[in-house]
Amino acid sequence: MRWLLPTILGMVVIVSCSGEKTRVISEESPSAGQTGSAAIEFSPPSPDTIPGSRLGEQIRLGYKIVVNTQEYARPYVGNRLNCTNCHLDGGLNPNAASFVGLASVYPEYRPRSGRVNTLADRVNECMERSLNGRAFPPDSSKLQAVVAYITWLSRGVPTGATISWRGLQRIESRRPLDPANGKQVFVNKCAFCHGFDGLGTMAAPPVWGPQSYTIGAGMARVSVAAAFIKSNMPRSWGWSLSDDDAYDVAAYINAQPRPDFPGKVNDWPKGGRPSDATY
């Protein structure tokens, strides 16, 4: 599995067996104005080629926590999301939020929480905020797990790096949002593997409701989850949808209840809360 990511006036272009699809920063951009060396190319080890020593029996844990968090995290999840359901393909995904070359750009400082957060502060903010749970203690051999296997697929990505597929492609609207119009993609698109009434099925997790995640988790955000519909569903049919039909199924989806998210309190302390937040 490898993309070749050659800078052209400044946007990255993944060829892939998708096609040509033009990548840039997403969510709360900490790493958009990164400068390094310039941009690799993704080529993420297999999960088939984890050593069998004692750090591969960790790095192999911290994978099975990713892919099946059910399992192997029940009593720190809340929902019935597995991290997968965002971080495709157990973190593999260039087109969703990918685990690869993360562990260079750590620790870093991010704007929602008003300080510098390392690899294992970013871990538990996912625990809390998009599978609706508690954050691993910091001794945990769980989170221990996590951090080493984003730290193995992020072998080769040097410090300083620029990792032209960090985050999501950003996409614009041309039009006011229609939720209207999104239920009735959602309706026709999305419905048969999410369920009609958005709460999940065995094909797929719910999108909404009591089991899904949280107003403070970053997909809460209707550019954010847009830019995820975009380019990854219907699954295995990404860039399917048109740009405003995307941000017209995100709008629909996160109009939706959902569980609260009690500290969103303390988000943006030193302000530059993004527009569509939506506290």
The other form holds:
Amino acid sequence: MRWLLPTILGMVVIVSCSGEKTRVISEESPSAGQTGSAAIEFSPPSPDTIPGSRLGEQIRLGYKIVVNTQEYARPYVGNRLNCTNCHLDGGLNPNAASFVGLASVYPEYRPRSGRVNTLADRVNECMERSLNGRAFPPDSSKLQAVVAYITWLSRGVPTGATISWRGLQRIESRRPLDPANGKQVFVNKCAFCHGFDGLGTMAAPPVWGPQSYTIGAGMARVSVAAAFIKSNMPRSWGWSLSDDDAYDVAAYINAQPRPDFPGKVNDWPKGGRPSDATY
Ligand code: HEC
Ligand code: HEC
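Having seen the form predicted on its own, can you show the form predicted together with heme C (HEC)?
Let us now look at the entire complex, which starts with that chain.
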């Protein structure tokens, strides 16, 4: 996965250069009666500064798993993706479901599982759904390493803070989906890197087919993929597609064959299924 390296190395630059996209978290003042809120900059530490201690080694392993899941979590991965293909720049990109601050929001109730998820549970959900793989066992050193990395990235973000950069910034489509336009957008603006067959190339990972994310992945929902594509694709040219084009191409991609997710039968046990879930 050599093609990942330039983007990883460019990470610090991307994060610090995108001034207009710098999102800010505001922490509600804990003391009643105060109206001021402390704004906290999106300023995660660079992985270059992971300490050399034993904990640092664990954090560094977590970072490696995130940027090169194929190698460092090999027996658990079931497709050709790495975490960083979606959580761009090792989870440090504020436009791509960043990991920064997440240790301060989990555990959290999630309607899809119908229970309180720990951060480790959430990592395993992406292992099973986005990577079409197996969950790490609870005592797995790899799982603990990923959690340690995310926890390290969350330093300085207080528990209960509202993380303004959290998740993918959702967009709206103003007209019905147009799959023919979606195909056209894909051919013109995506196939160059992802391949006309969507199966990926040396330059980019697959967006459909047996090596792609499962139908149970967040990315398999059109609104989620549209949000990701709008802000990040074509790679390095985020925010260049119209909202309608982002939706249409997301619908096109997600209409193509991809792995099933048998665990889907247990999803949203207490309701709350989003309308664009495919099952
Ligand atoms: C210049 C090459 C390039 C172009 C053009 C491009 N992508 Fe990507 N795309 C990438 C790379 C590289 C990644 C992985 C990013 C990383 O690991 O840093 C990616 C990741 C993705 C992902 C998430 C990972 C996956 O494979 O499921 C999706 C979805 C995606 N691109 C969709 C699109 C769509 C839709 C378009 C067209 C609008 C597009 N891309 C255009 C290079 C490109
Ligand atoms: C195919 C794309 C994809 C891949 C690969 C992927 N994820 Fe995700 N992940 C997502 C999406 C989409 C979300 C939900 C974002 C949202 O709700 O806005 C998500 C959410 C998460 C969250 C929760 C984020 C939050 O704000 O609560 C964590 C933690 C996470 N992923 C970890 C991982 C880890 C670790 C890996 C690698 C083992 C991974 N993901 C691989 C797409 C992916």
